[in-house]
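Heads up, the chain below is alone and in the form predicted on its own; it's given as structure tokens.
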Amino acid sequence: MKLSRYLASLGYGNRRDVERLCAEGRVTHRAGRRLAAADQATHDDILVDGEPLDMPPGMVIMLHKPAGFVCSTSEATRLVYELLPARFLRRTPVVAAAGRLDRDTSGLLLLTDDGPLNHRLTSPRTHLPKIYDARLAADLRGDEGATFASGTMRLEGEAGALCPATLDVLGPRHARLTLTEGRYHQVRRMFAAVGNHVTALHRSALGPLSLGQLPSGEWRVLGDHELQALRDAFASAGRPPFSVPRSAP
């Protein structure tokens, strides 16, 4: 693949923008020579303005989403993409959120330009556990855990029962809920169904992945060991394996 096309696919501009970068001598080989738009080079050997390229196609990003941001690409409000390099939204394919956290929910959000992996992560047949910390408007009664774990609970407007969920009480108005599905506003609706109201919600883990010490508003690319842990989690859930390509021009 020609350099101009490859860099354009990574969001460094359109083909003409990349050709201009090359003509200005801003695209170089790691060995020091200038690269032309029609050249080919290995991803890791290409520098733009002296800096290595962003990750190649197939990258998976973990973002610690703050409350107040939405996961859309087009709403007229604060988008999670404001927390990422602008190039990520110009990549082809675009870096898209794998599932959503609503505006008022903070925590772990995965984004990827790998369409099949995104579909796998968001599929209702992929029962990866998701852990949420919820702050509540009223004290817990004490029977919520049994209700959530019953496998018979139904949300208003839905015919199918919820999968069993695990509730850990952390305080009178503080609970941790582990789900294996992801219905619309599920945690908020579950607590509403038992007469309570969620005042703050935070997702701390998804499958084998956890935020750890990643600060709010920051992001990082998943490492190979984390991708392998994700593969293992899919395998243990009876889902087909996936591969994350590391393409080069």
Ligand code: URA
Second form
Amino acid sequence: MKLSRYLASLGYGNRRDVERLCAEGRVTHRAGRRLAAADQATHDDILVDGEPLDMPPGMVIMLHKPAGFVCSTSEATRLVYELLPARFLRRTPVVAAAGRLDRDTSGLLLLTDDGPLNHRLTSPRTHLPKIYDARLAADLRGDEGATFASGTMRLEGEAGALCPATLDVLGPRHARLTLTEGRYHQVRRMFAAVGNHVTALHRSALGPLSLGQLPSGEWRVLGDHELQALRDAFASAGRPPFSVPRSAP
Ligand code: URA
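Same protein, different condition: the form predicted on its own was shown, now please give the form predicted together with the named molecule.
Full complex below, order starting with the chain above.
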């Protein structure tokens, strides 16, 4: 692929912007020579303004979403995309959130430009465990764990029973809930169904991935070992392994 087209796909501007970057000598080969818009080079050899390129196609990032941000591209409120470099939003294919967290939920959110991976992460048939930390308005009664684990619980307006979920009580009004599905507002609706109210909700883990020490509002690229752990988790859930492309121009 021509350099101009490749850099445009990574969000460095439209084709004309990239041609200008090249004409100004701001796009160089790692070995030092200037690159022209029509040249071809491998991803890792290309520098723009002396800096290595952003991640190649197939990037997967983890964002520590703060409460108050929406996982959408078009709502008239603060969007999670504000927390990422503007160039990511100009990439083709687009960088999209894999599933959603409510505006008032904080925690681990994956974003990727890999459509098949996104699909797999969000498919209802992919039962990756998701761990939520919930603060509650009222004391737990003691029977919630059995109800959530039963596999027969139904949410209002839904015909199908929920998959069994695991509740760990961390305090009178504090619980950890592990789900293997992702229905609309599921945690909040589950607690509402047992007479409680979630006052704060945080997702700390998704399958083999956890936020670790990533500060709120920050993001990082998933490492190779994390991508492998995700592949293994899909494989053990009976899903075919995905491939993360690493294409070069
Ligand atoms: N359940 C909810 O209620 N909200 C979320 O954001 C995620 C799970």
